[in-house]
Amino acid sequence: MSSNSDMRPVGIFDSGVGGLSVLRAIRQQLPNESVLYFGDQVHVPYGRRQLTEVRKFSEAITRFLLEQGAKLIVVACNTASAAALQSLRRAFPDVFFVGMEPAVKPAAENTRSGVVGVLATPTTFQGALYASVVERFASNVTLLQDNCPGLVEQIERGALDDSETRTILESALHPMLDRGIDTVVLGCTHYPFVIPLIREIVGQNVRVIDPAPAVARQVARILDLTERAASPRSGTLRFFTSGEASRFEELLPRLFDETGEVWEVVWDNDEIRIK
């Protein structure tokens, strides 16, 4: 790539504020790349949606991005990445993509009783991709899932610790412990801001496993193998919503370090526009 080229920014999209949980970890990883985000809140959540519904969502956004300058893309939802993480690299062959696979693999080697908890959406489940990582890394583990219904509505609000939160996680998580689960893999990127409520519910005794930096840690690998120059300067963001742009800015620094520009985008029937 040329220096020019290492001057675009990384594009991340989610269906809403979860892959926040993902830009975190790149910031703290690669703190002089741009990015540009998108939160597609007017359909969130994925979850419910139907694949061929979710793989036209991530097209869509995929355009987007590319013609605000992206020059790597980040699927920074694990169900827009299950449902159409290979249908986008079919789509777009000369664009980098980088997707969100349940962390199953660290899990089951790392567990010590041979029980690990799976935290995702529906569509998630239902997927190849993770029916493809349980067949090649967890064949001899029990895997207990959950698709905590509600949990993606409650962080989307901004209710990280209230008692509807904590009934759902605690309504996931007990019948879990009692099958003697000692680690919990987040299937979906908005649960890791609930992760001191998991704690508390699960105990210091039980793993929680943030897939967010790995995927940082991939971005990092493929930036370097196309000849990352590094700015000197820490990188811009710019923040795009299809939801309310001033609900977005009230929720970042509830969620986020860090402020930028938002915008507010519309969806033109499968386009998408600046308002």
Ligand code: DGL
Second form
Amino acid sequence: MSSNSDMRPVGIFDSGVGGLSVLRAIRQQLPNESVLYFGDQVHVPYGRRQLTEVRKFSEAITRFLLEQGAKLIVVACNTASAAALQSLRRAFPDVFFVGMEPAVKPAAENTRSGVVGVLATPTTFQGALYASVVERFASNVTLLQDNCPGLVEQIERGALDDSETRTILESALHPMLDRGIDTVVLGCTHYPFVIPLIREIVGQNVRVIDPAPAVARQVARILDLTERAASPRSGTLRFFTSGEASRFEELLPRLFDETGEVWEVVWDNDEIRIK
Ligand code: DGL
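Switch over from the form predicted on its own to the form predicted in complex with this ligand, please.
Now the complete complex, all chains and molecules, led by this one.
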């Protein structure tokens, strides 16, 4: 797919603000692409919902982003990718999708201690995608998993370094450190926003893997854009939230170094419309 003459925007979605970690990487690599970002904040967190429900949300959001003109959809959410990537590809056979999966492969290839920690949501751990990644790439390593209860909600509140957030991360990471991890895989797109805190807890000798740059490279490959264009960034950004636009606007500068128009949308049965 060549985007040189295709000025349509890239569509990105997540349950909330987590996908902004993927948007950040896409902006670094493809600064001239316009982007539509959708955060389904009325339904966040996705991580404790049924796979079928997340699938239904993902299909409706995809339909909405395509109606708004998206030329490609980035499922910037591990949970939605686990629940819906396959069914999205079946339901929209002409659309290019880029999804997320926990970066177990690079972790398994590079670990020296042979013990790797994975942080992701319960729904991601339950999905067939995670099982298949583990089966294909992690047969020779010990994987320790934790679903960090409450962490997504903390990040949605903008609480990136308060004591509650620290307690959640310490409860997950201390037992992993005791068992000798040398790598932590961030299997939820919200978690890169707490990397500074994670680094404080695990120290400098543990590698922390954020898959967002690899996902951005995959988007560039599909769009056939190999060159990183010079600044200033010419692509425009537009944000949609099913939560409150004012809250999203307040949170945005804490997580991301750019702004754009923020539009509030509402769910109307299984459809989404701009409020
Ligand atoms: N950001 C998400 C992920 O990558 C979803 C978190 C949630 O809504 O539970 O899994």
